[in-house]
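First comes one chain, alone, set out as structure tokens in the form predicted alone.
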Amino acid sequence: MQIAIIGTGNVGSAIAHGLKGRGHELCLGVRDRTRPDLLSLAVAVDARLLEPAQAAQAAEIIILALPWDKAESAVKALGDLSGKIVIDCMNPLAMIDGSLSLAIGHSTSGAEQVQSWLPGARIVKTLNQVGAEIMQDNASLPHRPAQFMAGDDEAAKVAVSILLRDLGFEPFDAGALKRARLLEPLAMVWINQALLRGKGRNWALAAVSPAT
């Protein structure tokens, strides 16, 4: 599949590394294609560098890996993505009363906000529930880590499931896009354990069933 990753921070770079060699055509959407670090990343993951809108328009699947406070303007600048599958792996995080918290979540979600910015796109919320390290490489974990997804388009979720498996995850369908209101708080559970409770970053949730 032709995949564009918009955002080349820790998460976007990790996903690119995780998808390298999986048979996909990768493109990184960046504003400055002359930056040495981005040129090195493109070589490392065997990807092309394009302007963000160019990358999104050329792709079958677009992965949004942007900081939430910059997301709205960056996403709207991608243009009309009607019919395209867009993976939202962002979380609407903000500092509230001195603590990192979800900025929204009771009556809407970040994913539903993204859908309002890209009304014709097929939004799937996923890849928001673990840290970048697990997205890049989770082969050392004793169980395949779970990754939940939410979206209103069933065919889009089937396609996204393929990518999740390529990244080493066991995909689980959480239902309609509004179920992103359940998935985004999972990021806070992971952050709490990883950064505040001393567990570290190299772990993920897994769904373990009895042997049959």
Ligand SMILES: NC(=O)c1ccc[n+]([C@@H]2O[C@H](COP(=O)([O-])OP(=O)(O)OC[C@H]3O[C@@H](n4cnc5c(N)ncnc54)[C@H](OP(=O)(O)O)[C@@H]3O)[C@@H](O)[C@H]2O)c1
The other form holds:
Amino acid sequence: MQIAIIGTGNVGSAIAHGLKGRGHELCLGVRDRTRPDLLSLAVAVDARLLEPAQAAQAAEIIILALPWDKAESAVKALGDLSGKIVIDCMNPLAMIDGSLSLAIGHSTSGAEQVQSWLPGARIVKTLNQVGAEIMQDNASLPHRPAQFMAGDDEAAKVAVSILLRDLGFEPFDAGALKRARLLEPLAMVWINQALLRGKGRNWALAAVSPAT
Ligand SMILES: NC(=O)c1ccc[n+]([C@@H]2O[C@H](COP(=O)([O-])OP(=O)(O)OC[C@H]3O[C@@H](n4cnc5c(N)ncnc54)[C@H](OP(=O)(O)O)[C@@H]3O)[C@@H](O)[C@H]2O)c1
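Show the form predicted together with this ligand, please, because up to now only the form predicted alone has appeared in this conversation.
So here's everything in the complex, that chain up top.
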């Protein structure tokens, strides 16, 4: 699949590394194509570097890995993405009363905001529930880590399931896009354990079921 990654920080670069060699055409959407670190990343993951809007327009699947406070303007600048699959990895984080929190939730979600900025795009919320390191490489974990998806387009979720498996995850369909209201707080559960409860970043949730 032709995949554009918009935002090449912790998450974007981890996903790019994780997808390398999986048979996809990767393109990184960056603001400065002359930056040495981005040129090195592009070589390392065998990707092209393009301006964000060019990358998004050229791709079938666009992965958004931007800071929430920059997301609205950056996403709107990508242009019309009608019909394309857009994976929203972003968590709407903000400091509230001195602690890292969700800026919105319960009655809406970041993913639903993204849908309002990109009417016609097929938004799937996922890859927001674990740290970037687990997205890049989880092969040493004893179980496949679970990764939930929420989206209104069933075919888009099937395509995203393939990418999640390529990244070593066991995908779970959480239902319609508004179920992102559950998945964004789930990210806070991981963040709380990882950063505040001493568990560190090298872990993920996995599903266990009775043998059939
Ligand atoms: N870090 C994690 O483990 C983790 C896990 C799950 C979900 N998330 C979510 O994923 C998102 C990204 O997190 P991150 O840790 O990867 O952030 P990050 O390391 O700060 O990277 C952000 C990226 O966004 C780019 N960017 C910023 N403004 C932009 C704009 N206007 N147009 C185009 N690109 C722009 C930055 O490019 P420049 O280099 O040019 O500034 C950078 O490549 C966040 O919403 C976060 O909540 C993070």
